[in-house]
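As structure tokens, one chain now follows by itself in the form predicted alone.
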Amino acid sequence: MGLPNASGDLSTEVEVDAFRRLFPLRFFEKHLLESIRPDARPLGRARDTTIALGAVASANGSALAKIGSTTMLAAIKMEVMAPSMETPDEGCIAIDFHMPPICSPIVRPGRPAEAAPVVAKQLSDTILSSGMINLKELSLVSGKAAWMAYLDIYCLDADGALFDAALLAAVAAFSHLEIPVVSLNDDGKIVLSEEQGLSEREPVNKEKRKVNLGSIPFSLTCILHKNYILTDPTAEEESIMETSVTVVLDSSSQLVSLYKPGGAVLAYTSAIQDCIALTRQRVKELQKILEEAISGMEVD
């Protein structure tokens, strides 16, 4: 008696899958009428989010961040450099975002992903304008030596909301970052004490230290479709409903930036206000997740 039911269920499943592939927008709109999404999330709920600090042992700071299936690995490597004449008391941050072919079927080997430079620019603008890092903290000897922080973010799985996950991974990596101990060698150059065997020489910075983070930025991407607002879209949702708004707020809920890359739906004031309100709720969630990850590292 169980076979006909099983066969009927399978047939229904195949029909639903075929309808989803042939008429994706109509499929999603049927769910929107019930204020729910195909993955069973309410419209305003983000996917499950996790942070793992210290994911790369050879880096000075690193983190693995996951929002749903979207996965980002961020790693920071510190190098000593000569500061520029314009800012002799400041270090620098160089940010690069990578999308290897393994992250998505639409990324082809040998061809750079179109989204990569866009996300990299957004990350650079957000991190540098938010005030999270005081570049003067990266100075070693005024006019002579400063730290260059190389931040590389690798997208391991691109299932939507790439900027949100990349920013979260970057913030977590800076939270995990430890500044190495450096000393002056016989030539007057600053080198890593551990590498050069200069542990007995007077160090320029006394011990490994954390960077004091200022206002930490968090973001939320929303999809606008007709009168609906969907938070934290998947890659499928982004491809079907092309109008998105990304709101970046700092840890005190102050607006850092708002990004809307075109799209057919106009972003009315009321819609933007709703997106900002949703982002405020999301910031509280992300702060808690980051704090728990940091506490877990301290315990370990």
Contents of the next structure:
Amino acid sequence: MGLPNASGDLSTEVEVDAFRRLFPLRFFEKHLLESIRPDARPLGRARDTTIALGAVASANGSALAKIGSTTMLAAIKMEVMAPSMETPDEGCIAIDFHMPPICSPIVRPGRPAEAAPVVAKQLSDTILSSGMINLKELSLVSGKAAWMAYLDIYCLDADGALFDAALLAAVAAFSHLEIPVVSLNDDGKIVLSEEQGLSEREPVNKEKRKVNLGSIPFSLTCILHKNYILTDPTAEEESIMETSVTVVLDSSSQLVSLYKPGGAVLAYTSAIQDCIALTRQRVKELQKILEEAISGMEVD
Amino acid sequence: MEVDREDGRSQNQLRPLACSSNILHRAHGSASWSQGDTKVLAAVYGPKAGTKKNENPEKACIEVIWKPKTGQIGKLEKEYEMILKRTLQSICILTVNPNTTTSVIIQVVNDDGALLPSAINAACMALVDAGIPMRHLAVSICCCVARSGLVILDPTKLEEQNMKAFAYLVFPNSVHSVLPEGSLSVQGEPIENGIITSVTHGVMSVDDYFYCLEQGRAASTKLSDFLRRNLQQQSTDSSKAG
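Having seen the form predicted alone, I'd like the form predicted in complex with its partner chain now, please.
All chains and molecules follow, beginning with the one already shown.
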């Protein structure tokens, strides 16, 4: 069964699964004493992370991100709309996070997950305040037309660290996003121009272009339990040890968000500094993984 | 480096605080909390029998309902409900009344900045008024970081919108103890330095955040004193009436 400190008597070996269900906290604490977790990860290591760009062919930009078993699918569709009066030369991004019943046994059609609107709002705040996308880039004709980007993130498998995976999927989808070519037709409306030479007037933007990303935010969720800090928790760990801290740093090491919603364990300055240091390391790992995924796409 | 605040306050000055409890007669506990123009009403009903389906029946459960001043309930209200629920769950002693639900209803009367901290303070006072057993109180404060790097406390709505970033911080209340000073500290820091909840908005540097924490802790001591005086006065008032 892989228990590092198997006490030797057969009775505990046979009932490990039962022990895990009946006394989950003691099961985890036995592992923490040896500085390891039931899935054999050391306390400070995150699960294997992969990103696949272009998962949804019909969307303008999409990505599938997996952190361990947690799977998020992000897709961006672009639509032209009239910009608001207060910001005539800025586009708009609408972010929504869905947890369909496929992701977890506690979500049923009549019983939506409590976490869904909270993660949606957190994502929205993080992406918009981090300055990753300059909304002025999404403008077409000042005061008349601008791009509206609808970012939808679907959770396909909820196994802890939902916000981390969702943010990673959103960032990857934006890095894959290609703004389609449009031109003005006779009525003065913007239409998608499918082929070259068909439109009567000059295209508003010459070729499909990528969005310039500013400083990209990356996040890491840690669980505090007594004196231990566990990074990247699974759903089981999150349900047993409830105090979590999510730190979002951008590529220039600025703090975009430090989110600790209550929890029985108080966070002292040393714990916060450790969480921030762990997040810095994770930012470097994630930057590498994202760059490899992007360069993999470009080779094709 | 001075910052000119519209209402003439200094950087660390809080707005005038006002708190009254036992204002709603049907509720088991109630409180109204105002910081300047921000006013929040909190009501507590409980403990009631039974817990909701997904909750652990071996512990008491806390349910929070957030009612905005205008408009429909959206994601912002759901987020505030979740943050408030988890904050209150960490300060209440949940094992005293297992398999019960305590409902906390927050009604926003006016929002002029620092809404979530006011709601947390109001909810704590209402829980005390209802007699729900708690480990300690939660004292909550809002700190803003200006573009110049200066940290100002308890912003108004206009200040919140114009600043680079702000943080809502919740600390346990300050401890007056007969035990010697060193015995209550954890990892070399006194208990009231621990953060119960932290929600930040906007981009700030890591040093700015730690500076906010320092200022927040100093302000939470003042708030704790205000709460202590208020509660002591109420207990002497009620004993005179009885």
